[in-house]
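Here we start with a single chain on its own, the form predicted alone, put down as structure tokens.
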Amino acid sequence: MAFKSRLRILGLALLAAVISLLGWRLAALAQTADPAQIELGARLFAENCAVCHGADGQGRVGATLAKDWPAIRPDLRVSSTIANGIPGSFMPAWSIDKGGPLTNAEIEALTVYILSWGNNGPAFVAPAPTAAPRPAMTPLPNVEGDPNQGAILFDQNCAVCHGADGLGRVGANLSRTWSAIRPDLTIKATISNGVAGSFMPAWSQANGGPLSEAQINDLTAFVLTLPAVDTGAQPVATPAPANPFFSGWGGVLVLIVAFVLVIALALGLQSRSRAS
């Protein structure tokens, strides 16, 4: 009889733990977002994220963000991903602490904005930033592509990572001397195929990217017009390791198991105390 009673208590405790954890998660997701944060997050997304993830979060050369985020605290999972990046992927670290350009407040606004979407994408999409016009450039001899068209494509696709003047941001400095017999072929291959083991994805349509061969030729021609500037050694930020198991439903399971073990231990100690 005592065993059945303890088993019933244990089952009720387990049920209470599950309900509490699910309620906590649903309450966190149901919090009303601050309109000011939504507006700031939309602007930051348009300026920093849309080029890879798409203006509606459906993915481009980056992952789809318009989805449910299975985690006890989805806000912590999203903000950690933005701040620290994802090792082994094309997602760099964006926080100032990791060498990126975004403050903690900006990352929080981005997180609130992304989590306000659901599966349908954002209700409010900020317009893409307008690039400043550049002086007309003369096409380079023996190089395919129009640098003037390449400048437009650069502002639309590359400046967010490499900076408006190619001096680097979360991506490499492109305003440099290219040590190659045919630097145009080196640059074109890098844009087309990406760089394995780095944050540079493949941009060519042949490799799943959004750019045609003609557009890549234009981009190549523009990059070659950038003046060589010595920016010194740029430290490479090391993203903090992330554990997707504990950030998702695996974390819920671990907490439940730990809770059950604590209850079982307490019941065992109580039973032993009565027996003595």
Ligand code: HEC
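Any chance you could show the form predicted in complex with the named molecule after that form predicted alone?
Next comes a single chain, given without company.
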């Protein structure tokens, strides 16, 4: 009898603990859903994150973000990931403290926006930023590729890190003089293969990236037409060395496949325990 009632008290205490934990988590979420923040978060997401995570957060070269967050304080988990990046992947660090471009208030707005999605993705998607029109560029002699096509590709894929004018942001300054004898070959190789141990991904299809050789030629031509500007110190954050297995586009694929396998396993176990 005494044992039974002690068990009951223990059960009630556990229940109370679970309920207050849930309440805490819900309060953390509800407290933060402010429309102005959501709007700012949506705009910042379209400008900085959609290139890798997809406009609707479903993942492109970055992870899918439209999901439930398995953490007691998902807000802290998401905001610290945005602020610090993920070393060894090409998720950059965005906070000013870590050499990135975003303030703490902006990171908080992004966090609130992402956590407002749940599994269904955003209810509100801001339009992609429209790049300022550029004057027409004349293709360089002896360089394959069309800089005008390259400019469009640059705005879509590279400006997020290298800045709209290529002056550097979380990526290096590209608006500079190139010392190689054949700078076109150097630049093309860098774009195709990425820079190991940095946030610069490999873009060529041969390396599992999304861009064709013709598109990389266009980008190379565009980078070479950027004027040489001395920006002084470069705002490049140096990440921890990449794990060779989990780096680059192949690593992202491995992670996505692993993620899907885990989910499938969990669903399988659930339906088995229901059946029995």
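From a predicted model like this one, the values you see are computed outputs, not experimental measurements. So that the term is clear: the rigid core is the largest set of C-alpha atoms that superpose within 1.5 Å between two forms. Residue numbers count along the first chain shown, from 1.
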message: Does residue 84 move appreciably between these two forms, meaning a CA displacement of 2 Å or more on the superposed rigid core?
response: no
- prompt: So with the core overlaid, does the Cα of residue 188 end up 2 Å or more away between these two forms?
  reply: yes
